[in-house]
Amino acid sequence: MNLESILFTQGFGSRRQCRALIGDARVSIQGAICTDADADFAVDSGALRFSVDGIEWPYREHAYLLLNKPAGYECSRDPQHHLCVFSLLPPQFAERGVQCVGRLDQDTTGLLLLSDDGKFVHQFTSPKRKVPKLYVATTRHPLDDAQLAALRDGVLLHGETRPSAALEAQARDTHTLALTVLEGKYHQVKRMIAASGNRCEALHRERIGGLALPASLAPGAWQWLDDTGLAALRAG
């Protein structure tokens, strides 16, 4: 693939803009400045790295990202009342069409996946896939055995005809609930907690499938999801 196409597929602007970046000697490939937009490089090994204005990027056919979402951000490109979660990412990801793999409410924090791979997005948002998701909720009132049992057995949400049950529901302390669900209905975890007789004061997603939010990833920070992370996600 030629260098112009490499930059274009990675979200660095239109083809004309990519060619201008290269012509202005702002692009290095494998550590050396390249001003030939038509120079060809192998991209099939996964080892290609390039730099734009001194910032190094790996070539990825598809982007798979993990973000530690902070509160106050909407998972939308057209947010209504809060900041856009995509503003936490470098702009080239929006240019290449990265989207959220499912959504978190603006006040919900934690593990959020993003990708430009439509098949991947569908796979992990389809209700048929039933990917377990672990949430940690802070509750207003103390937890008790009756609430935990109700969550495991199933609670009927307003407007629903079938009960929603947690795969697991455990108290980590008097006001901290670890809840695993397979579905992804609107405000599901908050509504389930309310239906059990309590109230959710804060909500954090800790795990999707077998993939846990890295303890080292600060709120608002992102990282590439590597093959090990993808395998863990699918293993769950």
Ligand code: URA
Given for the second form:
Amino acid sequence: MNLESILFTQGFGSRRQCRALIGDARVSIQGAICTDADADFAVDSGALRFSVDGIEWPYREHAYLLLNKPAGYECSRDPQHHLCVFSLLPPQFAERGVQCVGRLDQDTTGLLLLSDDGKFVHQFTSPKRKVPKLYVATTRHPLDDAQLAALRDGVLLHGETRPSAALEAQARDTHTLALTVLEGKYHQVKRMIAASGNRCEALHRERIGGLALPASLAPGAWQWLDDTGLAALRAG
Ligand code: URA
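Let's compare: the form predicted on its own is above, so bring in the form predicted in complex with the named molecule.
Starting with the chain above, the whole complex follows.
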């Protein structure tokens, strides 16, 4: 693939902008500045790295990312009242079409996946695909056995005809609930907690499938999701 196409597919602007970056000697590849936009490089080994303005990037056919979402950010591309999660990422990701894999509410924190692989996004957001998601909620009132049992047995959410049941519901302490759900309906966890007779004061996503939010990833920070992470996601 030529250098112009490498930059273009990785989200560094229009073809004309990519050509200009290269012509201005702002791009290095294989350790050396390259000013030839038509120079060819093999991208299929998975090991190609390039730099733009001294910042190194791997070439990835598709981007799979993991973000530790802080509170106060909307997953929408066109946020109404808050900042946008894309403002936490380098701009080339939005440019290459990265989108959120399912949404978290603006006040929900924790594990958020993003990708520009449409098939992957569809697979993981399809209601048919039951992927367990572990949430940790802080509740307003103390948890009790009746609430936990109701969550496990199923609670009827407003406007729904069938009860929604948690795969697991456990109290970590008096006001901390660990809840695993398979579906991703609108405000699902908050509505389930309300339907069980309590109220959700704060919500955090710890895990999707077998993929846990890495303890080393600070709120607001992102990282690439590698093959091990993708396998863990599917294994859950
Ligand atoms: N359930 C909710 O209520 N909110 C979220 O952000 C995610 C799951």
